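One chain comes next, on its own, written out as structure tokens in the form predicted alone.
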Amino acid sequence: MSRVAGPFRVSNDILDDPAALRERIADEGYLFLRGLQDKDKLRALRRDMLEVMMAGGWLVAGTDPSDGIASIEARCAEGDVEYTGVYHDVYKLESFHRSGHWDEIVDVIAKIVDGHVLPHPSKIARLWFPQYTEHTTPIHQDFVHFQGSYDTYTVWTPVGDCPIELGPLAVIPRSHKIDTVMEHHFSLGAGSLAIHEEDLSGEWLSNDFEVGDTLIFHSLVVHQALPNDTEDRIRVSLDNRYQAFGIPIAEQMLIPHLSNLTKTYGWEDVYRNWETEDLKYYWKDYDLDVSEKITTWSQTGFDEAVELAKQGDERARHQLERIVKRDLDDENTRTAVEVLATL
């Protein structure tokens, strides 16, 4: 990527001015807020999440889980079957889901949308290994994955300090003003879709994050993760979506994240050992405008991977191999099997 041109603009000075918050995010596409979320709650959540990763073999045995010292031989990424199993164990944590409803987040989103807030049921964590930079989340717009309405907002929160070398997000301010979805192409990394950098204009912004710092941005803002260039630290973050009631929400945001990569994983698996009931199926209390998932972008990415694999592209071949390992009964899996058999 191009060099990061500077840090985010800090918006804490207007936190108590809803009109100013709305004006700024409408203009720049993002809000960066220092210390918005409670540090102690995030540190407790970090321990919960990393203890599960330790049990799953992702961390060096005998180390403090909260340090997040990765077992490099276990490295994997979204899309790998090795990732999905441990990820879904993390996903079962009640504390993880409850963090998506913390007042400090919902209150800011309510100011932005000027109304009642719907936190998306499909909460998302990003768990990124070091020494695996080819799988860094590529340049994209969130709408291609989460859909529903353009007026959906991502809240990205590192669960612990996240200096530049650990790989926070970078955004191009005002890139949402194109008011449309750009062309996305096959890529490795979360979502498997990327915008080509030569199609972009504008400067990248990012900076170090301290625990509690929060980045909020519009679904059309062009962004990416910076690579995790540390020697041995896993980067842990929350990557949740929020919207006002009364606008469409896509059907895939009502199921557990990455449940589409397994044959059997649903909300009953998530909720099985929870101690409270209030967040279970909370969205079913509302009359939501649910839209069908648009598969155009993901199918285009798959078709490009097929053609690139035929041409000898190792990244595309790797993508087809990981699709086959999921062992799902769908047309793309069958196509991937057939193509790999000819290579």
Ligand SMILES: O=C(O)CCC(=O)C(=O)O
Given for the second form:
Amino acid sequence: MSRVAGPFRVSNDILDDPAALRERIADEGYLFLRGLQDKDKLRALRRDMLEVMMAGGWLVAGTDPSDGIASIEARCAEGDVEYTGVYHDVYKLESFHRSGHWDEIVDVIAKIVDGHVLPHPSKIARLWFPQYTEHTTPIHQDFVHFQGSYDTYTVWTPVGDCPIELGPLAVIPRSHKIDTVMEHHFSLGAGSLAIHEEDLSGEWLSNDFEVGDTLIFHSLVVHQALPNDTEDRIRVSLDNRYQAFGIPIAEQMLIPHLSNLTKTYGWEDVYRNWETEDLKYYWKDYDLDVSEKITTWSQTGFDEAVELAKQGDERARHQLERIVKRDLDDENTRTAVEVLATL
Ligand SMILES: O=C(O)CCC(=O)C(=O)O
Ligand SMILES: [Fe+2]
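I would like to compare: after the form predicted alone, may I see the structure of the form predicted in complex with the ligand?
Every component of the complex follows; first up is the chain already shown.
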């Protein structure tokens, strides 16, 4: 990527001024808030999540799970079946889902949307291995994945300190003002869809995150992750989505993240060992305006991968191979099998 031009603007000074927060995010597309979330709660969550990763074989045995020291042989990325298995164990943590409902987050989103807040049921964590940078989240706008309404906000939170070399997010301020979804193409990076750098103008902003620091941005803001360039540390983060009531939410936000990559994972699996009831199916109490998933962008990405694989592109071939390994019964899987057989 082109280098980071500078740090985020810190907006803590306007935290108590809802109109100013709304104006700033409408203008710049993002808000960066130092220490918004409680450091101790995040550290406890970090331990919970990393203990599951240790049990899943992702961390070096005998190390402190909270240090997040990755076992490089276990490395995998979102989209791989190996990733989904451990990820879906992390996803069962009650503490992980509860963190998406913490008051400090919901309160600031309530100011931004000027109303009651719906935290999306589909919470998301990103567990990014080091020395695997071809899988870094590429340049994109969130709307291609999460859809529903443009007025949806992402809250990105590192679970632990996240210095630049561990690969926090970078954004292009004001990029949401294009007010439309840009063209997205096949990518091997997380999410599988990327905007081409040559289609963009504007400067990238990012900086070191300390635990508790929080980035909030609009669904059309162009962003990407920076590569995890550490030798051995896993990057753990949350990116949850929030919106006002009364606007559409896409159907895929009502199911567990990445359950579309498996045959059987559902909320009953997530909830099996929970000790409390209040967050189970909490959204079913509301009359939501649910919109159908739009598959155009992901299908374009897949079709491009097919064409590229036929032309000998190794990344595209790898993409088709990982799709086949998921062993799903769908058209794209059958196409991937056929194409790979001809290579
Ligand atoms: O954490 C990442 O690498 C991806 C996160 C992202 O794209 C988002 O929060 O929207
Ligand atoms: Fe994103």
